[in-house]
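What follows is a single chain, given as structure tokens, in the form predicted on its own.
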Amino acid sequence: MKRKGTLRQILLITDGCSNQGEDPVAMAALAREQGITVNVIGVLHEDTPEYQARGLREVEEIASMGGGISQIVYTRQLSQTVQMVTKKAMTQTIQGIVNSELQQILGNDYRVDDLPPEKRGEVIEVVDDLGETMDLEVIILIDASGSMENKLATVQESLIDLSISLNSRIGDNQFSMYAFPGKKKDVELLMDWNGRLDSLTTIFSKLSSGGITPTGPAIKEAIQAFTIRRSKRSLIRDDASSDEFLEESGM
């Protein structure tokens, strides 16, 4: 059966604004050359309106500069907006890819809605297909400056009714996870690849908050970490290749 591709997201979760490192908008706009979304979920200080201003203004700039979406939240609605960013992110990127194919065929200037009414439910009976068989690789980026330190175990909730959420999924889930800052450099590898998030409760344990918000690195990092991916996934394939060859030749 031919694969139906891998849609690849970064999902960011901050309250504040960066302060360190790389310009994180400019980055956003990196990964989305690279074909990953960027998608920023902003937890709001409900005492602080002007840092609350500034930082709505980067939310907004960096997921609209990475081909995603934003969505400002109060720490207590921040389970039922993790699913649903996510899940908004994965069909407006397919609806994308699917108006990208229309346009290769019909033209540039074709849409999605310029169909007929009956061609149209069946494109986007096509967009909810895709979106229940495609594979999915998210990185999660949890900002653990200090503001965040008292959100941290609703982060933690979250992002384990996002991993229930998306289990019916016909298609892969793969999560890996970073902070920022991390206890020894700007950036911390918190959990590498994996099908679920049930190990959260563990690994929050041991995360510690810090001062700095260094999220342009933090996206810089992601984008390095797809790629490493990537590149992986393309010598397992070349190896596999090359093994249907020898045993094709009778070798």
Second form
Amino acid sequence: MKRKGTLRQILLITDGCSNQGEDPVAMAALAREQGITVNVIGVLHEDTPEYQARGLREVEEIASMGGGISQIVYTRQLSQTVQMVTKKAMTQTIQGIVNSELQQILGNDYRVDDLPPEKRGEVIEVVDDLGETMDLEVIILIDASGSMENKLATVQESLIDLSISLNSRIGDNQFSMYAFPGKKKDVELLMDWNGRLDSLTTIFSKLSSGGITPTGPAIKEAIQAFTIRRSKRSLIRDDASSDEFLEESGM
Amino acid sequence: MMHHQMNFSKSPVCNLTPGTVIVGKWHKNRYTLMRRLGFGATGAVYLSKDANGNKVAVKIGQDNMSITSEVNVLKTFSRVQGNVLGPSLIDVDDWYYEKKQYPFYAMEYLEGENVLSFMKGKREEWVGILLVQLLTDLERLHKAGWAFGDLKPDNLIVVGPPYRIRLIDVGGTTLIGRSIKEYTEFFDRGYWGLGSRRAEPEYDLFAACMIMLNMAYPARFEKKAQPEKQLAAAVNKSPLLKRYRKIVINGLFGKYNSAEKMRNDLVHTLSTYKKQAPVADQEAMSRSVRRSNQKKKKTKILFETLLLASFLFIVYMFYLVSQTM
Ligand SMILES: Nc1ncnc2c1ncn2[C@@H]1O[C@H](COP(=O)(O)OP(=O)(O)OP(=O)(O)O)[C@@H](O)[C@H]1O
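Next block, the form predicted in complex with the partner chain, ref. the form predicted on its own:
Below, the chain from earlier opens the complete complex, with every other chain and molecule after it.
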């Protein structure tokens, strides 16, 4: 149970409906098949929350298909939400792993809830422990469509905050970031794999917002980026075994 | 935290009516709910009566994970030497309600007042005394290998008299060296750009200082462009914190590596600080000199009464401080 592994997450920050390319809900399902969790944060406009809440139904669908967590917030709550969603999703994934291991030991239909309270404590300690020590790879996808323009400063702040939270863990973190639409392409790489997020200011100033919202293609791009990274890494050192451990758990 | 709060408020176990009887699935203990004390992200707390009619607090949650890790913490607390840190744990069980299973635990009911409302109308000595008591507990907690994490007025209750501050809601308590489990922005060093979210004594001491600032500024304040300067200015401008200025600044900027050191400085300040007559008083005095002798006499009597009162207060203060040791 002490085997360490890598958790893979996509964190999508968007304020609206996709309108270009593949269906993002289908792409989220594809990500999940590959052991990648998709979390979505829907950003509400302070002035038109009612109208927008309806449009953000897609947010919930993507996260639910992607095995992750969704959260709809006003801009000012973004910081605390981004780190909370990321951490919650990690715990949820790990709990899924631990639950399925328990089932293997104790038989199907057996869950942590069925253990007497005295025994549960030990299981939760294992979950806590893994959450603290496992490595984490996050690809952040930022909706840069026109309506997000005046929110990008807050998005940037919340990502720096996320980096403070995650870098306080014992495990290693790697982040990568894309914007959709980009300047030249539908999906553009803003930051390649990096352990920190505090050099974001320069990156964000380069963002220009466009009219389309290609959410599906962005998720697809992120899945590919994970695949490439994984194959590169297994060339360098053979950590296929620990990866396998997590892939089976993506559910 | 919004999402979960909104979710939980709709949970059937968040809105149970007084009189509801809860019987544990494993241990079969009965609890009769009297009223809801409050609810948060992980569950609702009800003032209840156990089978013998004793008052207890029962926390019912939805999510096994967070309830169980709170129970884990409360169990460790009971193993720490000395007074109990936090409410003592009485029972842990599950409850079947409307075909679903909900985890719950019963704990000691701490009858008291929230620190901020306790502080209303109190003089600055009380800031120091409550903090000395809090730091005593934090020191023991840190020595046992934990940081409290989500330290804020909502999680502190003043019981008594004799008044004693107590920690409640242990959801944020984290093993030292790990990342803080739960925090609240205003009290979080990471939010103010003054350090990481790694659990260590300095993290809690920062929050303790922010609690002092919250006593001085009950409405709190928003973060500005230069948080470091902003916090220092807030400390310096507060009359309530005047005598603690240096200590608060040191705590905010990570200069204390143990709760004990900060506590000792506070005790020292509390026992040696000489209050200078505020400027306004001095003016009033010099004016009264020009007035009649009779007035002078009156002032003198008043002064002596005040002196006696503050002497008695100091004696009482030492009594309270000694309560914490
Ligand atoms: N042992 C106790 N004795 C007396 N009051 C308590 C006790 N435990 C909790 N309370 C009160 O019940 C309320 C809810 O407590 P809870 O632990 O849920 O705190 P919270 O911070 O609101 O929630 P959460 O940690 O779940 O977000 C609080 O206002 C607290 O004052």
